[in-house]
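Quick heads-up: it's one chain on its own, the form predicted on its own, in structure tokens.
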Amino acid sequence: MKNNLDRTIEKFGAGKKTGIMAHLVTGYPTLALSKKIAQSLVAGGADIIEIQVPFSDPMADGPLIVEACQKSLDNGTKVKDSFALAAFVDKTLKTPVVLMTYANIVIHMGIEKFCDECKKHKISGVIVPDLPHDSKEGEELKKQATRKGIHLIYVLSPAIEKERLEKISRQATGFLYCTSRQGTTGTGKRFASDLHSYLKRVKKSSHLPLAVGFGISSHKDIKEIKPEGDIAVIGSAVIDLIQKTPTQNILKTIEKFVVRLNQ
């Protein structure tokens, strides 16, 4: 059965639009603002909201998101707050949610219970970047997520080897998340020099849409990935805006930022 993410991605194909998946950290800068930030992202034109569960050691993330996670945890944000935010986004904003978290949280909760909670809170897909697809836990998460109608989104980097790419492509659903370069997230502007050949290689291995993330913060960046990228992932750029903007202006600034990305 198709979930909210599938139905949204189908619209990209019809309109040949590069979709936007905007990232936020639950509870940053506050829980109350997280809901309003999600509203501003959607009002600006974000098609998918990626909600990050704050974690004390977000190893795949750069300093901006690491700092946002720590501030959120200092605010007392709990895992249940991310689930509640996801349900709000799906129900109130009619926008699909992809939950980004780390293996420690999933395993500590219990893989089956985690997937039950995802389904209960209308989460369409999950990203667990530090959980290998061929580990015992990775295979169990794939099995449980599939049973609940949730996509397990795999993260690929330019250095991925052919055999591993083919294995992941065979079991992937939803979309494939391709990092634009090696390393962690952040506002670094340089994509990998072989970005397009790498994305073409992934395209050949899978019929799924490609989401491209890391270092995307402008309409120009989106145009650059457009030949192969179906979804642009906007992460650290949103956190950077929140950090630099006076609180009273954050919501309008974020909405305008996403509008510009779509122009």
Contents of the next structure:
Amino acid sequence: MKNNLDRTIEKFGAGKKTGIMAHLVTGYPTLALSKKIAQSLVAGGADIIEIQVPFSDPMADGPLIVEACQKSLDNGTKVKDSFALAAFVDKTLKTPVVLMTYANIVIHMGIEKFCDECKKHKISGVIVPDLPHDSKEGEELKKQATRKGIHLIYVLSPAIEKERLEKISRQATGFLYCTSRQGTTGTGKRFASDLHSYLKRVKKSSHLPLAVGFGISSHKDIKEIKPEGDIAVIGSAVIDLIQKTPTQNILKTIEKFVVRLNQ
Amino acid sequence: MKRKEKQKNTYGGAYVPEMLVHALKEIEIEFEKALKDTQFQKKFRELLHSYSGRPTPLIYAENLTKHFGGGKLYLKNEGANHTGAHKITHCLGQALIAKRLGKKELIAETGAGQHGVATATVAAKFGFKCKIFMGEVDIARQRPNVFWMEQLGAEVISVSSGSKTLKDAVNEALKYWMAHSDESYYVIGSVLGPHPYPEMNRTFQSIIGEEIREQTRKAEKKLPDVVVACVGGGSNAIGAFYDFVKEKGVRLIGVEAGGIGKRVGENAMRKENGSLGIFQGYKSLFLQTSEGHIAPTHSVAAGLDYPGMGPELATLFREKRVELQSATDKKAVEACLLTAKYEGVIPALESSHALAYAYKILPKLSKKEVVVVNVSGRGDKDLFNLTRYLNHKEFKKFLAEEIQRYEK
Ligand SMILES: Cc1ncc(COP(=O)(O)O)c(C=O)c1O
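Right, the form predicted on its own is done, so what does the form predicted in complex with the partner chain look like?
Next comes the full complex, and the chain you just saw is listed first.
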């Protein structure tokens, strides 16, 4: 059964444009702006929107996203706000949503209820970076998500060993999310020195599209991942822009930024 | 550690981003090899003896026994260890593992600074580079330990995210490790974090219980009836308890930080307020908000001021093998001062929680019953905390004068 993500992904692949998955933290800088930021990202040409449910302790994230999560929670953002935002992006902006959060948010809500909410709010895929595929909860989430037509997106990193890579590839759907390096999200740091051989390894293990994320912030970066990367993930760069731009210019600046990435 | 045992535990596990899977696997394999290596065992025991000063004494607390007029009280004095607490034990063990793995740098998190000092100490001893992650708030509260870590050659990194305390220091250490696991080894400071840390640290710390058994047998010709220990992450507690888990006649009591009140944010009582969660790489009981965020905590003892609990201890609690109790800040401080006055032992404020609970039950026990309290560390480190808590006018005056002498 194809969901919105599958239909979008069909546009990518051999020789076609590198897709863009743009990330935002629900409620950052405010809940009202989150909606508008999603709009600007899509207007600029983002193909998929990754919505992060803010968590008090986002383990895989660098300082910019940590701060954004903290600000958002201080603003009083609730988990249900992310679901509502997702439904808005899917329905009004006609753009598939991948919801990203951490294990504790999911198990606190209950895996089944979490998946029900995802389905109800038209979420196409979920990413839970600290929930390994071979943990009891990881297996349960996979089962429940699949049953409801939602992709569980697995995150891979350069140090992954062959056997584990093959196991994850076998059960993955949607796309595979490859981090560009060991470490956390954030701008300004370099990609792993063995980026291409690692991406080639992943490519060989699966026919799914590869998303590449962490530290991508320019058209040049996208070109660098292009040989193997089908989707570029833009995360901290957007938050960096939001921090640096006067509020009244944020939306235009974000749109222009995505347009430039795509050129 | 046997695989079967691991599967049975529903708490624990390794819930980490993919970047850390490889590093944890490497440690797991090396730790299992080390366990089978008699040279490793010998080297570890030798360090405990000649460097840390083990066995630590089991002190018969004659005056307090008389004072309370019930059970017979013994103090297991872990404060007699080098660097003043039980923490040095798992630091020595982990440093040996890091050496075997050929790592160049030790990193660690610290709250009060005890684990940071212990890690910096073993780094100096074994020739590792060392980075200690510490919350901005804790750095301000625990300056003397920061000073000592730096003298020991460690770099202390101030963590300004979240509540700027211990849990945030753990987050930052984990993140640094994600990016540097090739050359860095993360010395986790308690029986928590992802597998194999809880089992590994428990294995090293279980020497406490082994000694308690041996020393009580010598003194009393029997096993203790009750063993009491404070529970921050749970390393000194599981260390003291582990040897007795199968001895059903021995009551095992862990004492949590009751803080200043019963509401979330006023204590670290995971027994009362904790619920199942996945955090910092493991599944256990955590203090959480209604949305599943990690909740703030409070304790006068920085070492107990943590929202989670070691998975093995949580399992033993669920199986009703370990009792969890609590003691308030106030009761802990009273117990600290009482122990100093009656026995000439100045316990750490963490350990004072265990003492406070023991003092509550001692009068109700019979004279034949033997209670061992694990005094996990000595109280020197709490000088500033304690005097502030007591609003000690003379000490405050001394500090003000000291600044003037300093300026001269
Ligand atoms: C003296 C002392 N006791 C107890 C603790 C609590 O830790 P755990 O419960 O892991 O032994 C600490 C931690 O800093 C400590 O310094």
